[in-house]
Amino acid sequence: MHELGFIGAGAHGCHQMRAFAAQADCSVRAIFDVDSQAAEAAGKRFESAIVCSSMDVLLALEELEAVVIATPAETHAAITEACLKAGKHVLIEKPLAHDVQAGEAILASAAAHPELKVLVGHAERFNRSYIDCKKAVSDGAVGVPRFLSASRLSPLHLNDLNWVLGPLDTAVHDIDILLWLIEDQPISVTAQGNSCRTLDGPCDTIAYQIEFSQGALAQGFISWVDFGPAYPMPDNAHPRLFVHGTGGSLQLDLWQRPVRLDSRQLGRNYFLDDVLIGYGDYPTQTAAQAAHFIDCLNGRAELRCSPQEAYRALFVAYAAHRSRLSGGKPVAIDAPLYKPSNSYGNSQ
């Protein structure tokens, strides 16, 4: 029985708790946040799980082999830090950090414990139809790819204006699916945004655009939208996904019939999926990646998306927001920023 403890109990670290819960093999065994009645609440709801007074009493516990952390991007380097010198694997809530330096503090900490997992939360990559996605451009089916367009909106209220990225704490989903698919280095990013609730209030609407090293350009767009009585999510988040190649094309929308593949290369053109209506919400993809972290503990799968590669989406969304605090001004990236990888295609 895998026993894991919880650090935050809001609403993304309760999906988290109930994900884990219904994994067979797996214990909520203890529940810590700062707001001590979010940690009271949540523990009523788990009867196995012991809440906590502090962060210190929940690492302290022996039989406590890993710890969701699902808390404000701020503090997850201080807490993954914390947990990793206590021998609890990880798993952290996307995005990595709140800025690029915070990020590399993750990989520091990740690097000084490699008997210790660290599982970084980007659930689209658990979304059955970005993994339809990411097999058909791996095996070639477009072609090579030459141009991604990725687009999702955001109900304003989920989410906070004064946080350092803005919308681009969103369109971190986006810019990882980005890049995974790419797996190239990018080499340039340019973003500019403003506000489409008044003339002159925060940024709530970014666009922006990535320049890969092998001539690829990735385009994104992020909004954060008062949907108001509109909501709930799945009716108007409504995130899309254009892939161009040189062998065809795909698109992906996931509130409709999601994945459509025209090949060029395969003399083809059909849906990837098998229903009729969008699949893929978000409690699915965190029940997917609960089993994926267990199946990580048990030896038996690789990280899907590692500290690393959460810390590349960081640092391209991070290159964004400083172009659009410049005004639109490209941002070079010229550090080696990862080197590709093709263990998740191959494990599938």
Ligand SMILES: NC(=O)c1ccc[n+]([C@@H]2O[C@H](COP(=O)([O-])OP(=O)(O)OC[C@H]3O[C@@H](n4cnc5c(N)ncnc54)[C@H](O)[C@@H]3O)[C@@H](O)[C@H]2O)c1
The other form holds:
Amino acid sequence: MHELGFIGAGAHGCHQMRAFAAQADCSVRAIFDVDSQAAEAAGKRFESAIVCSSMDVLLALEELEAVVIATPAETHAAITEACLKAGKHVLIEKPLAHDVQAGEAILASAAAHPELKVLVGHAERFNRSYIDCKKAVSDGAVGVPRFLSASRLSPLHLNDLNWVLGPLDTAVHDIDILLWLIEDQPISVTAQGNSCRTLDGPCDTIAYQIEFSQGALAQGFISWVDFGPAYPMPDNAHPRLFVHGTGGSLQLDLWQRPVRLDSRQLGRNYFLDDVLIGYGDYPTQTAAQAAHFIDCLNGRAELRCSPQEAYRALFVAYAAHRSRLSGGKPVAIDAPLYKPSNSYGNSQ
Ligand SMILES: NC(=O)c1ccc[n+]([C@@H]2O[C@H](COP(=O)([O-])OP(=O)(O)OC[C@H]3O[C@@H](n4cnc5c(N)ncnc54)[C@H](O)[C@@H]3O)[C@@H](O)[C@H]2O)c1
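Write the structure block of the form predicted in complex with the named molecule for the protein whose form predicted on its own appears above.
Zooming out: every chain and molecule, the one shown earlier first.
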């Protein structure tokens, strides 16, 4: 039995608890949140869980094998370091951190504990539709990718206007997917943002553009939208992706039939029907990620998204953040960020 601790019992922490509780050989053993009411409320939902009065109390529980960190990005570095020092494997929610320096601190903590697994929760890596896209692009079905576009809407109430990266905290999902698909070194990032809910409120929408060393271009937008009460939650993020290459194009729209591929390379235009029509798999990809983490703990899988891979998405997101703050000036990427990914993993 894998006994897990959870730090952060907000919206996504509770998703993670449900996902892990549903695994056959796993129990939600301990919960800590600085907001004791949030921790108590979560504790009531899981009989196996004890609610801890501090992070140290949780980390002192010898039976805990691993900890899921679902707190704001600003807290990830310190909590990860404490968990690893206590000998616990960790799953850190995306984004890896809120800035590059904190991301580097996490890389250093992970490197100091090679015996422990550190998975970063880029849950879209576990979404069948994106896995289909990755396979199609890797198989050369669109030839050489030259232009990519990724976007998502996200309900404002599931996000936090105080997060340092603002909407890029959410867009980091797409940035990770773009980097995963293009497999090339990003060289420059520009971004601009504004507030769409009010004329002069906090930034809730950002458009960004990434240039790659071999000439490919990726663009994206993220909007935190104040959806009304009738908004169907299964439609949560409405992610979309378009990839145009020398041999074809690929479209994904998780509100519609998921992935359509028009491949001159293969002489075919068809739907990659691995997923049910309609989105609604938000908990499912979190569940697939939970199963993968357990597989990693059992030594049956290699980490699908390592801290190094999450760091490159953070690096680009942070460059976009800096560009946005400067009113859209290009930010050059000087760190070598490209290395071949772990592809789409071995547990699907
Ligand atoms: N993978 C995904 O699809 C996905 C979706 C949503 C959120 N997230 C990520 O999950 C993380 C949490 O987001 P959320 O939506 O659950 O936010 P939230 O605000 O609902 O919950 C965060 C919780 O962390 C607690 N907290 C803050 N600092 C803490 C600390 N130092 N120690 C313990 N608890 C602390 C807060 O009290 C709160 O209950 C963020 O990194 C976010 O980007 C990921």
